[in-house]
Structures are given as C-alpha cells and as structure tokens.
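Starting off, we have a lone chain in the form predicted on its own, written out as structure tokens.
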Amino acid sequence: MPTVAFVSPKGGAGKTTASMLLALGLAEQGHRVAMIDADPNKPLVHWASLPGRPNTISVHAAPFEIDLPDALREANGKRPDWIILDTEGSARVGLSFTAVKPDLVITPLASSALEALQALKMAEIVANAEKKLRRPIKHACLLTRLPAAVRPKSLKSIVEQLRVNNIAILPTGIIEKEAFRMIFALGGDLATLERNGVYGVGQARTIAHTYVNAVKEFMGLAEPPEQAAAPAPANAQTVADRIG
C-alpha cells in the first residue's frame, strides 16, 4: 500500500490540488484511496462534505500533529490501496513523517524563482526523516500552476537548480485549469464537473491521468502500456525536459 505525502515549507504551491487530482485519478483507475487532511484549514474535509464524493475515496481529518495517529488508523481501517497525506505549508511538515512514514514525498512548486529554494529546504527535511526512520523515502518535485502555454524563461532557473542539486522532477506538470478549482466549489469528481457543464474537463482529465501515471512510474508501479491512460496534450508532457 503506497503512501504519498504532499509537502512544502510554504503555502500556495498547489499541494491540495495536486493531492486531490492524484486521488481522483487513482479512483478512476479502480483504486481505493484514503486521504489524510493535515491542513488546519481542512480543505479536503470541506470537499468531502459536498455531494458527489466517490465512494472509493475517504477523507480523514488531522488538523494538528497529535491527530495524525488516529487519522492514520481510520484511514487504514478503510483498507485502501493508496494513502495520500496533504499537509499545511510549514517548515514543520517533516514532523508528520514519523507517524505516516511515506514512501514518496512530492513537493509542488509554482513558477516562481523562490520555489527552488523551498525545494532544497524540503530535500533536507526528507533526508533528515530518512535518518530518523532508517528507511529510504523517494522525493520528487511537481511543477504546478503552469500556464497553458508553457513559458520556459519563467521556469528554467527552477529546473536548473533542482537538477544541479540532484532533486527529481516529475516529467509532467499541472496546468492551470478552471476545472481543478471548481472541484473544491462543486464537490465530486471530474465527471461531476462534466455534468455541470464546466469548461475544459476533458483536457483536465487527460492532464490528471498523465500525472497519476507519472507518479506510478516514479514509484516503480507503472501499469502495462495497454492499461495506461492516453497521453496528455504536448504542453503537459515532459515539462522539465522541454524547459531544460
């Protein structure tokens, strides 16, 4: 049962959207997913309270560090195929690793030159967690909030700094889509948005599935080619390679 934690030393990087899309994509592929909402603002708990939540996704609140063990027990009680942890934007996020013991840490990065510094800080936190847990933890960055037409100049410095410091970058990014924001307003999943006439759901679904498959491949859990989702539009593929 893989456990994925979305963490960043700062807020506003798109952690909750990235964790939500991973959960929805996995659910559409037939997986059961338990999400732990460790953000005091409880955005996932709010989403779960809206109509249309897929019955294969459960959400467990852990607004404070002391709540994590109980939330994890509840999550495990659902017998999920995957556990996803969404955290608050704080330098203290490494403290949650002791309880959750993630297999993969994803650090979402928006297109700002300061984001690379946050990624380096997060890499140190992961390295310290590995020492405490005495086990390896995979770590990768995810480029988020990308404009539909990728502007290499705005992201090139981030990618270069990550590569120089041997920090992995997932080969697909999350492009800004109205559909991704509307999930938290309307509830449900991408199919719910489609039924409500939200624009661009088809492209949003393709981006989400490509992202899910990139996470699986990075973890060594890639499915056979005939089971994989259709490729995403060119502007969502191998973002880091195209920038570099």
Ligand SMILES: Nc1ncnc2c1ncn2[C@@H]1O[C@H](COP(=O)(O)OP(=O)(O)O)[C@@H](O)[C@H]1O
Second form
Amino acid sequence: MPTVAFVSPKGGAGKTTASMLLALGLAEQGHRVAMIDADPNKPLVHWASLPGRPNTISVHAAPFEIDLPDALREANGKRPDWIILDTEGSARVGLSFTAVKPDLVITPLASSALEALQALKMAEIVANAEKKLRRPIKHACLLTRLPAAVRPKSLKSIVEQLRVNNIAILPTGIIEKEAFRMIFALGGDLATLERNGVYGVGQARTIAHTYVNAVKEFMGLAEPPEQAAAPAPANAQTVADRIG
Ligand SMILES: Nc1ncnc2c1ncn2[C@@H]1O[C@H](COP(=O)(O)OP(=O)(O)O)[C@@H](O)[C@H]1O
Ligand SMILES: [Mg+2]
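With the form predicted on its own already on screen, would you show the form predicted together with the ligand?
Following is the full complex, with the preceding chain placed first.
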C-alpha cells in the first residue's frame, strides 16, 4: 500500500492543500484513501467534518507525535489502497513522519528563490529518516501556489538549485487557484465546488489529475501505456513549460 507523507520545514508551503488534492484525485480514480492529519490545528479533520466527504476517504487525527501509532492503526483498519500523511510545518521538523514508513516524502515549495533552502534541509531530514528506517524513501519537491500567468525568474532559479543538488522535482506544479482554497471552506470534493458555482473548477480538476498521475509515475505506479489516462490537456502546464 503506497504511503505518501507531506513534510516541509515551513508552514504555509501548501502541504495540506497538496495532500487533499492527492486524496481527492486518487478517490476519483476509484482508490480508497486514509489520511492522517498530524497537524495540531487539524485542517483535514475540519474538512472531514463538513458535508460531502467522499466515503472512500477517511481522516484520522494525530495532533501530537504520540498519537501517530494509534492513528495509523485506525487508518489501516479502513483497508485503504493509499495512506497520506499531512504534517505540521515547523523549523524543527523531526523524524516523526517515519512512524508511517513512507514510500515517498513530498515537500511542497512556493515559487520564491529562498524556498530551495527548505528543499535542501528536507533532503537531509529524509536521508536521516532512511537511516532510521533502513530502507530507501523517495523524496520529491512539488512547486505549489504557482502564479497562473507569469514565468517568474525565481522559479527557474529554484529548479536550477534543485537540479544541481540532485533533488527531484515533480514535473507538474500546482497553480494558485481560488478553487483549491474553497475546498477547505465548503468541504466535499471538486464536484461540490462545481455545484456551488466556484470559478475555474474544470481547470482545477485537470491540474489535480495531472498531479496525481505525476505522483504515481514518480513512485513507479503509473498504469501501462495502453491503460494510461489520456495525455495531459493543454491547460495542465508542466514545470518545464513554465520555466521556458
Ligand atoms: N494551489 C493553491 N491555490 C490557492 N491557494 C492555496 C494553494 N495552495 C495553498 N493555498 C493556500 O495557502 C495557504 C497555506 O496552504 P496550506 O496547504 O494550508 O499549507 P501548509 O499545510 O503547508 O501550511 C492556505 O490558505 C491555502 O488555502
Ligand atoms: Mg498544513
């Protein structure tokens, strides 16, 4: 069962949003997803308390490190196909996420030049986690909250810095979209947003699907070519498109 942890040394990077989009995208593809909310502010628990949660997504609270084993046990009890851990961003990111034995750690980064430092710090933390677990953990950065239209120079600089330091970056970034914020205000999924007339849900859905497939591909779980989904539509820009 693939397990993905969203971890970054900084709050506000987009972990909770990216973990939610992954869960919603996987659920739309027919997977059962258990999410562990390891943030004392419980943003996913709050989302789950709103109407419209797909019944294939369960949310398990682990507000403190000590709660993680119980939350994991509860999550496993739901017999999920995927486990997704969302963590609290803080300057002192520990190795608590190792409790879920992640196959992949995703570090969301906003597109500002300083963010590459977060990625370097995180790569070190993942290396320590690998030592602790004595098994490899994949690590990839995800560019989030990308400005919709412009191609900022800072984006090119981050991508370069990650490349130089051999840190992987998912080929699809997540742009800044009101629809992604509204999921947490309205609850439910992208279809709920559509019913509520939220602007730009179609594009949000395309981005979410392209991102989910990029995660699967990075984990070596992509479907064989004959079963693979149609190629990404034109409005799902890749990171390479964005930096020109
Ligand atoms: N792609 C996005 N489009 C629009 N708003 C976003 C996006 N990603 C994050 N946000 C907003 O930015 C803020 C921080 O994002 P969040 O996912 O909560 O980050 P973290 O979990 O890393 O603290 C939230 O208000 C969230 O709604
Ligand atoms: Mg969060």
